[in-house]
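In structure tokens, one chain follows: the form predicted on its own.
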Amino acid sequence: MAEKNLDVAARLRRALACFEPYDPAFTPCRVNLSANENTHPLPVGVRAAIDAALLATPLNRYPDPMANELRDELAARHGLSRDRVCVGNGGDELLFNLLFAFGGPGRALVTCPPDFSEYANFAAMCETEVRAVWRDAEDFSVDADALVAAAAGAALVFLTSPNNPTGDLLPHDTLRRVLDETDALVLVDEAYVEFAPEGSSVADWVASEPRLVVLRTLSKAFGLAGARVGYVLADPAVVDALAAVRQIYSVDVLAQAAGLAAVRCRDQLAPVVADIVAERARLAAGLAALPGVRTWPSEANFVLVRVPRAAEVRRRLRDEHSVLVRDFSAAPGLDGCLRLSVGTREENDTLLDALATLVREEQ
């Protein structure tokens, strides 16, 4: 007899039994600085190029499964051949596919939390063991010796530079050791690297390091978070493996068209990135001047702060000032911390004014 009340939990794969939908804790607010989006308007020329590309894109045909025209433009940007580029539906799809292809039962992923929580979530979905090498509690640095030891025998290592949510860069010599002293496939997530100093990226290592995968996105510096376009630079054999397991047509025609136009106009986006970097410094200085507030250096488009009664401050920012930030105060290793995206000058001033009031009241 068919069951009348569907017991979904009993039917789920065991690895997924405790999963809940991803919740970024979004609430509509006047100023949203919670998701590390680029809140600056696109330059007029870039917007016009994207609009023209979208209008010229037919919707009655399936997209190019591999987004080859966009792959060619990205390959040219990085001085690589097309076969070293794979485009995905945001960086998330590519992270999942890397674990789906190279993880699984009996294999391990090494991460350095606190970092992007989806690394561990995707690993669990793919039934991949996670070995966590926790960052230093004071400065969030990574212990290279511990990282290399944990990576011994691991299938994958995910490193983030700049790291989300702490904002610090991975030292190149630490990556060098992992590549030289282990046999793992190593992904460096560079979603925020355009906001870091020149020379921070390791994308130019890919051509000579077959076990290195570099993840990039158009969501941050390029201002296309809503289009969901990410890509990896990797050895052709790794790209072929990702192409084999991907969802077909995962990057739609409009996303491909917008992404291609934006990448072709990338020089016009440089002033926007420069303004965000300047605003990051100004925001960090303003935060550091507030009583009881601790900040950490950041090379991304956000700043991590520790404030008294962080969860309550976040609630009051939202409810009393219509400013939304991300609360990490209950996350392991981030006690009392909020992550603040760097917005426009006006948005940052609104945030600083509101925080100045609340921090004094909450002490």
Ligand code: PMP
Contents of the next structure:
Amino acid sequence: MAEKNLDVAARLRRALACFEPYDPAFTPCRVNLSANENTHPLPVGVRAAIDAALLATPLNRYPDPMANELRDELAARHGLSRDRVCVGNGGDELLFNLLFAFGGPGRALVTCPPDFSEYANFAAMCETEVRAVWRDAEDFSVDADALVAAAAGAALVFLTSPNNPTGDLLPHDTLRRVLDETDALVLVDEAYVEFAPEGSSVADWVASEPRLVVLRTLSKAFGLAGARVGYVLADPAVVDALAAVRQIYSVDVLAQAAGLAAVRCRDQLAPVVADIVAERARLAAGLAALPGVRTWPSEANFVLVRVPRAAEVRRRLRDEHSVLVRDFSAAPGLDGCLRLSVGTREENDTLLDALATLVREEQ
Ligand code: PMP
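Starting from the form predicted on its own above, please write out the structure of the form predicted in complex with the named molecule.
To see the whole picture, the full complex is given below, headed by that same chain.
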């Protein structure tokens, strides 16, 4: 009998049966500090360089599949050769493609939650088992022994430094142990590393560590979240594998042009990053002064806080103060936690004032 009522769930690939569209829980608000974007306006010179590059970009031709001009600029930024760089439609595409290429049935990905929720989602889509090594419930540190034990025999390990949403860096000696004591392909996700102290990145390990993959993005420090440009630094053979599985034209001509202009102007972006780092300290100090609020040290462009009645505080921030932050209070390991992106001085003041009022009222 021809089916009249479409039973999509029954037709879906089995691994996708319980998937729902990603919901960034976005509501238009006066101050949006919910998605770890860079809310500072681009420096005028950078914006002008991007605008000129966009204007000069023909739209009638397909993009260069591998974004070679951008790739060369990124390779130069890191002192590596072009064959060690792969550009993607945001870091997200590259995370998915790593799992698509190197995961799959019978293979495992090791993660250290609470971390970026897309890791587990992409793993599930790619039918890859996830082995979770939960962070310490108090300080979110990673147990290196447990990590190495879980990584034995795993295909992939995803480590995040600084971690989202906890803000802490991965100790270099933990990474050293995972590389030395296991055979896994190890991704270090450095989406936020520009906000961390000098020397935090392991990008310069890539040349000598064939199983290390470092992920970077232009969505945060470079202020280009809307353009969707990320990249990995990796062994040329890993780059070849990623090149083989990617959607050929996933990084469009406008994204390539904007990304190239921004990376060329990177020196002009340094003061913006420095301001965000200074604002992070100011925001953290303001939060620490609020009664009943706990914060954790962050090396990224956000701060994790635990507040009494967090979900209600987040709702009232949105509805009564038009300030949007991210609610993690129902996520495992993040009881009562909200994640606050660091904005401009004015945005952070608005957030602090509103939180001070709400925390007092919700006591
Ligand atoms: N990694 C981490 C840890 C992130 O938080 C994000 C974005 N929120 C990404 C990767 C992906 O960023 P994008 O796709 O914008 O490059």
